[in-house]
Structure formats: structure tokens, C-alpha cells
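Only one chain comes next, encoded as C-alpha cells, the form predicted alone.
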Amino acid sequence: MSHLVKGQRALITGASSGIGEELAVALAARGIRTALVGRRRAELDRVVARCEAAGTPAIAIPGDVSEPSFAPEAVQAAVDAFGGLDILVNNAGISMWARFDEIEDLSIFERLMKVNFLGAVYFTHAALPFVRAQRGQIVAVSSLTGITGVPTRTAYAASKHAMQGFFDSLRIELRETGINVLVVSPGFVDTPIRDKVIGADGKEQGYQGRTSEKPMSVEECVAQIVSALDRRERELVMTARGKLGRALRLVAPGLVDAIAAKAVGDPGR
């Protein structure tokens, strides 16, 4: 059966590029309307086009995530739109990479907690009444940085890390509701997030580490998380080598440390 029904609403955070731009048009060709939210109106506009080229409505909404005010404003400016919602999709979200022994700006920790973790927080409790009368869906973009520690990404680690545990408490305190909570984890994928990353002095700059695999296509993450979708899944992780990871954290967690070091490498020192 699936869960995915021509004529849902869903809203999309941080769906102006990268995963959540590719999982609105994967949505539209689903015939599923969507409220795209970002920064940048340009880019929503852009995502817009291209959702309706697929054959469904959508609508730009532009905002920052981590402003309080504005989820309840965005999630009523959907509902309005649509007359309801079925799906939220919390994907905004930076990065960063820094060891944290160099960072000299520790606002680094606030900014990204701010997006990352809080403002899925605000959009989730502005969405569930609206997702709650639908049964519908709310996904968590996280990471493998959510289940298992990386060097080079405590900031960024420590919000998604925030994420999975808020998101799995979520899911049990909803489990008589016919809401559907799925933790979405992905490894490295090649999106945009990959070239603003926030360096040790609070400034973006390019990725400067490396990764030992090649990043995951955008298209091929988001088709997983469709058929996650499709299915209802609670969790999505997508690599094998994530996969052993966190089953290996239960009886060999230094040899998981080492194979995340590697991963991006970074030696120690």
C-alpha cells in the first residue's frame, strides 16, 4: 500500500537547493502540493517553477528557520494555501568543519543548533495539530553524524544528535496518535550544504576535508527517502558503512571512532 496519495500537502524546510529542492519536485510528480521554505526568495521561486512544470501547485515561502515567529506564520500560510497538511519535512539545515581544539568563534555552537535542531523543533510543534487531524507524516532530516560522533563536526554533530533523540522521543510520545515520525539518515551527499560549511572563525568557506567514499547523488537520497515515505518507515539509514556503524558502536566503539576519523580524514593529534 502506499502512503503517498495525489493531492497531499507537505511543507519543506531549507527547499530552496539540495535535498529539500529535489524532494519537492520528487513530491510534485507524486502529485503532492507543496509549501517550500528558505532564505532565499529567488531560489524558492526557481523551485516553485519547477514543481509546477512536474504538474502540481506549490508556493515559496521565505523565512529563517531559527526566528521563533516565523514557523507558526509559515505552517498557517501553507494550511491556508492548501486547506491542510499531511507531511512536514524538517531539512533545513548548515554544516561546518572545524577540529574543536581551532574554533575561535563558539557562536558556531548556537548558530547551528538554532537551525538545525531548533528550528525543526518550532516548525514540528507549529505543524502537529494540522499533520495530527491527517495522520499524516513529519520527517527529520538528520544525519550519520546523529548516531555516531565525526571529528571535525562537534557542532554540527551535537544538533543532530539533538535531532535524533527529539525526534525519537517524539515518535513514542505520538505512537496512539496514527502519526508516522521518520529520522532520515544520510552519509556524505553531494549538495550545495558541501561549499558554505562554517569554518573555525564563524565564516563560511568551501568543504577543506576529505571524505573516503564518493558522495551519494541528491537524486538518489531523496529516492530513498520517498520510498520511505511511500512505506511509512520510522528510520532511514542510507550507507552501508552507517549501517555497520551503529551496529559496531555496541562492541567495538573504538574501532567505530577510527573508521569515522578515516571517513573524513582526520588523523588526530
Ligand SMILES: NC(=O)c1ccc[n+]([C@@H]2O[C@H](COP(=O)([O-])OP(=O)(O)OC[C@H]3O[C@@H](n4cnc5c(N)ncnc54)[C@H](OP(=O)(O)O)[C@@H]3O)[C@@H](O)[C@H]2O)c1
Contents of the next structure:
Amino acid sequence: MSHLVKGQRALITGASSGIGEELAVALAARGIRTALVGRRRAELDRVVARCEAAGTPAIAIPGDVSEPSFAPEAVQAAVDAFGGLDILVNNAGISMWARFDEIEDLSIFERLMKVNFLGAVYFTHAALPFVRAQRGQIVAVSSLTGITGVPTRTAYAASKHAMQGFFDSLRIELRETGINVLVVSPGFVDTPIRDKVIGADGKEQGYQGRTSEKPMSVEECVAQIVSALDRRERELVMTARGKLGRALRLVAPGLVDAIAAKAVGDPGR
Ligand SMILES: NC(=O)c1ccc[n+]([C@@H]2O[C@H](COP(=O)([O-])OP(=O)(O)OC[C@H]3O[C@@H](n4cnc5c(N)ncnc54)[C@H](OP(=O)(O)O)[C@@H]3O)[C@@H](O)[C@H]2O)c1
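What's the form predicted in complex with this ligand like, now that we've got the form predicted alone?
The next block holds the full complex; its first chain is the one shown before.
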């Protein structure tokens, strides 16, 4: 049985680029109307046009997910436009690349927690009554970094571990509601996030670290998310290395640390 049904309505944060953009277009191709959230209005309008070209209306709701007052407004705008909400996808996120002992601007921690974690909390709180009414789905786009630590990503890993803990707890609270909570943990995905990572000085810079494996295409990543939504899965851990790492962590955590260090080329000191 397919749980993604034509006529459903989804709100996607971080829909102006990368995974959120491609997911919006993929859902539009399945006849699902989408409300697209992000800060850049022009990019959201571009994605709206792509969704409409795929055959389904979409709307742009520009704003910053880290502003607590924005989520209730955005969710209400989506509900007003579509008459309800079946799926919330908490996908907006920012990343970093710096060893902790080299960080000069500690506001990185606050910024990553506010966007990656608190943004998801605010949107989930605002959307919950509407998703509950439809016995719908809540998605958290976390990361393999939400399952195991990764050097040069201390703030990012903390924000994604926070997401994992929050949504795992929420899933249990909601077990009698018919809502499915899906946590998605991608590995490296080929998106523009790499051009915007925050460095030790707190400024955006291109990622200059190494990546030991070829990134997954955004299309493959989104195909996996759509399939997990279709089956109402509770967890989606991407890549063979991610799945192996999660299991190995219980019996050989030091080995998983070494794999994580090698993945980003951190020498340790
Ligand atoms: N790419 C990877 O390798 C990878 C791996 C694991 C997990 N992930 C996760 O996947 C998610 C999507 O990332 P991506 O790779 O698709 O990156 P991306 O192309 O940079 O997209 C990030 C999206 O988040 C939005 N965003 C950022 N800050 C925001 C804010 N304060 N308020 C509202 N929207 C905001 C951006 O829109 P605006 O700039 O218009 O606001 C953009 O639409 C993130 O949560 C990321 O952590 C990515």
C-alpha cells in the first residue's frame, strides 16, 4: 500500500535549494501540493515554477525558521492555502567545517542549534495539530552526523544528535495518534550546502576538507526519502557505510571513530 497519495499537502522547510527543492518537485510529480519555506524568495519562486511544471500547485512562504514566531504563521499560511496539512518535512539546515580548537567565533554553536534543531522544534509544534488531524507524517532530515560524532563538525553533530533525540522521543509520545515520525540520515549528498559551510571565523566559506567517498546525487537521496514516506518508515539511514557504522558502533566504537576521521581527513592532535 502506498501512503503518498495524490491530493495530500506537504510543508517543506529549506525548499529553495538542494534536497528540499528536489523533494518538492518529486512530491509535485506525485500530485502532492507543497508549501515551500526558505529565506530566499526568488529561489522559492523558481522552485514553485518547477513544481507547477511537474503538474501540481505549490506556494512560497519566505522566512527564517530560527525565528520562533515564523513557524505558526507559515503553517497557518499553508493550511489556509491548501485546507490542511498531511506531511511536514523539517529539512532546513546549515553546516560547518572547523576543528573545535580552531573555532574563534562560538556563535556558530548558537546559529546551528537555532536553525537545525530549534527550527525543526518550532515547525513541528506549529504543524502537529494539523498533521494529527490527518494521521500524517513528520519528517526530520538529520544526518549520519546525528548518529555518530564527526571531527570538524562538533556544532553540526550536536544539532543533528539533538534532532535525533527529539524526534525519537516525540515518536514514542505520538504512538497512539497514527502519525509517522521519519528520521532521515543522509551521508554526503551533492548539494550547494558545501559552498556555504561556516568556518572557524563564523563566516560562510566553501568546504575545503576532503570527502573520502563520492557524494550521493540529490535525485538518489530524494528517491530514498520518497520511498520511505511511501512506506511510512520510522528511519532512513543512507549509504552502506552509514548502516554498517551504526551497527559497528555498538561493538567497535573506536573503529567507527577512525572511519569518521578518515571520511573528513582529520589527522587528530
Ligand atoms: N548535503 C549533504 O551532504 C547533507 C548530508 C546530510 C544531511 N544534510 C541535511 O539536509 C538538509 C538540506 O541540506 P542540503 O544539502 O539540501 O543544503 P542546501 O542546498 O544548502 O539547502 C539548505 C536549505 O535550508 C534553507 N535554510 C538555511 N537556513 C535557513 C533558515 N535560517 N531559515 C529558513 N531556511 C533556511 C536554505 O534556504 P535559504 O538559504 O533560502 O534560507 C536551503 O533551502 C540539511 O538539514 C542538511 O543538514 C545534508
